[in-house]
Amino acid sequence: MKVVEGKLLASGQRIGIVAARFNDFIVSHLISGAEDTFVRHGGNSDDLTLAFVPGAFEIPLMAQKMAESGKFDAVVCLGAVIRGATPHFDMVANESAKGIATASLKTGVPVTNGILTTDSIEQAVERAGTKAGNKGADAMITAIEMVNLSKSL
């Protein structure tokens, strides 16, 4: 049997990272662990670009953008949804993960999925860096391999 899995090597790599400005105190925790990922598997910052959106449900078309310019190996979203009061989370949440997969089986660049979606802000607090990781470092991590398996198929 013959066994394909992509590395962990960001070597030469063009990353594009979509980030919502909404919850800035949170999401910059996930730019910063994005970018030391890439840095530590051998991407040089230079590679990488950054665009801001206003918020989270604003990610998906940015993230199809980029996808589609051909600048960039992957996209990687980052961003924090936390529950309110209100059912805004839910539509929010939801749509911004759809219309994340979307763009990335449209245009066959892989897309990755960094949007936080907690009940409170301590939770999102542990998934930006403490306890629980970072989520932006885990976006970045699954954007490399990405791009490696789909260059070595």
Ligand code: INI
Given for the second form:
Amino acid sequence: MKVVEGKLLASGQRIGIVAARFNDFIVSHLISGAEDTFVRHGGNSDDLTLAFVPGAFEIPLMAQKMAESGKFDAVVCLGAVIRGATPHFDMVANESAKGIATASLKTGVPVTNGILTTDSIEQAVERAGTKAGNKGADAMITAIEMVNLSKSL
Ligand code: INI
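Having seen the form predicted on its own, could you give me the form predicted in complex with the named molecule?
Shown next: the complete complex, the earlier chain at its head.
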């Protein structure tokens, strides 16, 4: 049996990051986690391009534009949708996740979901570099692996 896996090596990869300004207090830590992970896996931070959008709802369109541009091997999406802070939590959370999946399938470029969807600000803090890891770092490592896996098929 031939097994195909993606290495966790980022050297030479060019990655687009789309980050929401909404809940910047949290999202800024997701951006740091993503950049740190890219560099610690051999990537050059000059090969990262960061695009800010107003909120998580706007992420899929920009992710799709970046994926279509041909300039990036993958796109990493970062945001924080917090239930306590929004009456339309479900709409923003669902549409952003659906749109990210669509952008990836439509373009054939890996687009990873680093958007936190939590019930409280405390849960978001826990997933932005404290006791429950960093979802930005997770989304970056997924992108690195998917780029290498796609190349090795
Ligand atoms: N955007 C977020 O990224 N997180 C949120 O928690 C949030 N809340 O609370 O509403 C949010 N709303 C803005 C939304 O993403 C759009 O920018 C807005 O609806 C304009 O299209």
